[in-house]
Amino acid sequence: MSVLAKKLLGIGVGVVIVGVLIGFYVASWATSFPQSVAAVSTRKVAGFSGTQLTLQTVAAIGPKYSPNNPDWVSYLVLDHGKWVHSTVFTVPANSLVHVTVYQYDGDTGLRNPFLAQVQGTIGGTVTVDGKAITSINPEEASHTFAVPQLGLFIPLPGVPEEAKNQCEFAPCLTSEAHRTITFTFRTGAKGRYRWQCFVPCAAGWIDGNGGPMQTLGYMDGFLDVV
């Protein structure tokens, strides 16, 4: 076999190996994509049929849900009475969505105070621990639930540092220290809408924006409007 033939054979084998590795990567990514969790139908509200999404935010997802990254901050969603590690939610188009967030993490603070303003909800408010508000102190923000394409920005205040009985790992219990945030918004046309947290809460990463902040299933996801 000539030198040229050997080189071409080597290149061909290398291309095949790279292709196989890419295939394994894509297959792994596809199978690890978070499952979509559908909002639960509720009674009619103001003439519109509504759905309910119940979420919780945690300071550490824990080994039960994420053995490789147990200390990552994360969202979870309630599905048929069980907390599921997913950030992909399915809701109907042109309808009301009622959201309850049990917020178990401490405050981190917003770099952009504008995001401390409630935007895009029915009535322009959210209810925090039973009190309707239109904004929070930017320094008290722990996370946000934001869907920019829908104009929805929800600041989530953190649990005070001195609070007793704080949750260590998910799933957290309502008997542990938390804030309860509720709000309602209306969806629009069918489509896939990106949502994310805008608080740089990834400790140990540059500017707090790596790791869970850029990984689907933790602090960002999709709202599938169908």
Contents of the next structure:
Amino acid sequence: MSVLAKKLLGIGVGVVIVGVLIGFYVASWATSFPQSVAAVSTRKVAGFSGTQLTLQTVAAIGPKYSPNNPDWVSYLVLDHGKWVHSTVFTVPANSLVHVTVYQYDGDTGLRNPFLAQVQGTIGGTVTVDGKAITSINPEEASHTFAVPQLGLFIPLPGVPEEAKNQCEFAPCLTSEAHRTITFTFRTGAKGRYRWQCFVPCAAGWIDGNGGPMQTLGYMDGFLDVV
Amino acid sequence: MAAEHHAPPEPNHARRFGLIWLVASLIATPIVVLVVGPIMPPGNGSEQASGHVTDNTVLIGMATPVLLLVLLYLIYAIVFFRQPKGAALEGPAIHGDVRIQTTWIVVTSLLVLSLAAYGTVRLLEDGAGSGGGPSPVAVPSGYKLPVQVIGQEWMFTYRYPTYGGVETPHLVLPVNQMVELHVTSLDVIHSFWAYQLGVKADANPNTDNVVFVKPTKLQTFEVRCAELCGIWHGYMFDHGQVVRPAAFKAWIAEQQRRFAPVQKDLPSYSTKYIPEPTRRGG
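Structure of the form predicted together with the partner chain, given the form predicted on its own:
Let's see the whole complex now, leading with the same chain.
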């Protein structure tokens, strides 16, 4: 084998190895999903047939849950009494889902005020700190929990700036400043539905729409209806 | 005295191949136009979509003889210019042929230029379902129902300025009514694609992109974003509806009632928006 042929062979082998490594990296990245957390049956605790999903939204996920991005805004879900960093939720098909969101973040505001109206809940309302409402001031929106394919749009008002005892990192405690939002919606057919926040709440990114807004596991995820 | 070997005379390949191609084209082109043409995308959901079907039929009608020329020549060459087994002959020297070269250049140029002229004429009729920018050159005559398409990460919403600027999460249009869509975006570049209506227009921030469409049958049509716009681009889809005028009136009245709570918070209707907030933007 000539020297040139050996060089070409070496380059070819090198390119193949690098290509395979890149392929493994991309495949690993594309298939890494947060764990799915199932909603809890509420038959025994709330007196109605359905399931309970308990979430919290935080201004910073903190080093405990996300060492690489501790300052990213995020959702968390309650799983068997512990707050879990996941945005993939499992709920039963054709049933009522009761959701409670403990909202610890300040307001950012909606780019489209239209999304400040509650849509898709039972009764067309949500309760914010115990008060039933049909819409919020768009400028006071901190996040949304929206499942467009199910027609579900829930605006979440922010914690006032002047509130004392603000939560710094997740998991936040109910003793810290927060808003409590509850609502109930009915799931439809089985399937995987994406949900997302429509508020540009990613601090430090262009128009607030990068980072945690573009990464599965923070401000968006899936609702697995099974 | 050596025996002379006379090779059998070569047939006139040019004439023979030309005849084969002509017959094949005369048979295949009408079949393609009449059989494949009617099932060409995107269907006949609107005047513009029907125009696309016509355009695609013209294209495949013109492409068929060209495709046959290439394929048939390939087959002809394989059959008739095959080197005999065991022979190791040099191919004959290739010389240029001014007539063939000139014919090829003239015919292909005419084909391309005529298609360009045809496309320009079609665009000037009504925009052919594509965005014409804020001041489109082609504007259909008569009343046009204005509807705004607002792209945002990651869904489209719609405003109806002649109905108090009500905003809705779904697109519903009356049948047989020319519609003037004003396509814009609140954040990044999206592309509004109503497939069965033959409409595709970029949704650019701070830009009004006008496109005309006249739905011609009752239907459910697909709406998708056709511009890679972020993590949920693939989920940025919905279904719109074309309904009878009376059903449209009832639907829009219901939307006005349903979205009354948020109406006061919407900005005044405008062909484009520069929304705040970007408080957390870097």
